[in-house]
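Here we start with a single chain on its own, the form predicted on its own, put down as structure tokens.
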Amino acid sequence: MRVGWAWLLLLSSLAAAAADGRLLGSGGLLSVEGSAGGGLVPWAVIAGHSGQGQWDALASASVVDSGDFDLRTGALALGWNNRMELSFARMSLGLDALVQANRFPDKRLDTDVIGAKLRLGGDLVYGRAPQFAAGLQWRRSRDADLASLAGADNDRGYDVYLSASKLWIDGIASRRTLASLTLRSTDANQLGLAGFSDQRSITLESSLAVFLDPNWLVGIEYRGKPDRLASAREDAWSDVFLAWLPSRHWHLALGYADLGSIGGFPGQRGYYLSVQGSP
């Protein structure tokens, strides 16, 4: 998986509009799948921190590791005049647990995400009514063999959902606090990572995120999933995080992600790490 941080030195050299119009950390973090949000679930946000008439232009890599399992993932976004996103992410799983229990050839299971987010109404920060987005996630696994061996339908598939957002200057403990709801349909086994399926599920995702001051938040995330494979049962997805944003243009962020039960085997659960970075 070579998305990441080389592709930096490209965006450096289309940043010609500096985006300094919005409040630091109201473009959330790069998720896994490439959409801005938290660390598994995207959020009513454009990437970066474009105004009006700007753009921004983010990359990031980010690894959870339970021990059995490992997921690395690239991702680049581009973030316009606080409207639209585009996005795209490779997504890699490692699967030494079930290489080592001769239940699978030692390979990854890589799967490619390109997606696409429009705001569509209301306000982060001003109003009483959140704001509002809709997205649109197609998937492709990169070896359809493998997608089949685990149990898939198809090899590629997309995922459309409905955020909603909203930030309070003075929430929680009179602390910027946000909040965030979404409704997802999906085809997808494992995030597509264990390919697709011929039928499609209504999930519910959330977050909740706290600055603590400007520059550092504490978050907590839930990822309800569908659980359609016959071979292996699929867990909802959740994890606590601490992010620190030194700049607009470095993010990282360190997490515990607990991942359920993957490939049969339960309880997979371990850090989570992020870095993001834009010109």
Contents of the next structure:
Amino acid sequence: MRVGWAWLLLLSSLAAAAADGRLLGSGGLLSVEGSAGGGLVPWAVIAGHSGQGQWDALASASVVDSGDFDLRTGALALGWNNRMELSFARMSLGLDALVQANRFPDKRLDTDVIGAKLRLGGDLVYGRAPQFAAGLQWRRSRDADLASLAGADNDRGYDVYLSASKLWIDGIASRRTLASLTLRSTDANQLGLAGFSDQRSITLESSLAVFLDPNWLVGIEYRGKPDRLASAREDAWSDVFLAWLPSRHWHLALGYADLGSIGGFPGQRGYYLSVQGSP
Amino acid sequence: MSIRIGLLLAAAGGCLGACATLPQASLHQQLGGADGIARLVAATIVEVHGDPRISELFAETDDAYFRARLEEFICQIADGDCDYAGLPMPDAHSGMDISEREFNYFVEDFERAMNTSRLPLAVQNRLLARLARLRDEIIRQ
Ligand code: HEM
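Any chance you could show the form predicted together with its partner chain after that form predicted on its own?
Entire complex below, previous chain first.
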């Protein structure tokens, strides 16, 4: 994490001025895999608040703890021109339950995700059309030997996704309301934490979020996931969250996530916490 | 009689889902009528002049004229009984080449003005949604 903040300082020197070209919150949050969106799914938004000719740099840390497992992520992202997003995330899964059951060595499972997202067209807030974006996520397991224990074919893979997101200013209860849909092609098992398969799957993800006021956002998310490993079932993920956006520089989110079955342990549910900073 | 009550109930039921604003006051009334809009426009003018990101654009503006036109415009777009006597939006902003960013700055200033005018959030969003639709007529003219 210390490395993450050093990066942030470096990146912030790149960002000539604080990016302020878009409405507060229109960059979403950095998700568990680094791409801007909700906590678990990407949206068609570009991370941060960059408008034309602006850069924005962001760093975030998040944790989901289900008791048996905990998933921690440190992520960095750059947004440019409200057009392109580059991100890096290191996801780290703590395997308490498996270690205690002596089914795994005492070690965390780490996977890196390098993401790129391009806004194809449309605008989140203005105009009738939703904002469309295409994204790529290259993933590499840093603990390939462990992931292969779970029966994965490969130690690396990639996702391609298409997202459409729309924010209605006068939405539910005359509050700003955001809906988002993502279609993904993936070869990752449990986001890559359990390695990658030769076979690809198509999944669907969605979010609905309402700004209670310009600084508070509540939402629900659903992330369809493949289920390809014989050794352990994989389930869809979902969560509810409350995010506080006191300014463009700080976002805080608290959620409750249902991660389904992980490593043969069903019913993995727990709190989700994420902090995000931007110069 | 009972048919009429039935129809009323049906209309009310339908309204819960579809037309929550129908039996309510018009947006013009929710904004506080002419007085409310005058306060809002006055606050907006203070905000844009105080915002270094766009104040330059308003440096030569005849504030009294601008205030009168913006009041009429907001009155009209809020379903009030007014006739807007100014230029159409593309003409009013032609030659300024307002960028998407500058539009957003104006929206932020306008939001601050709505807050100073103590407008409820729902009313703010209803008005802002109507103004936001005009963006393409205002930017890059
Ligand atoms: C939905 C948003 C907006 C509305 C409803 C609006 C409305 C108006 C109206 C009614 C006028 C007077 C037209 C006339 O001269 O007859 C005007 C003029 C003007 N507007 Fe806007 N406007 C909007 C957005 C913007 C933005 C984003 C900027 C700049 C960032 C801007 C800058 C100006 C300027 C500089 C004038 C000219 C004032 C002068 O005469 O010097 N407006 N606008």
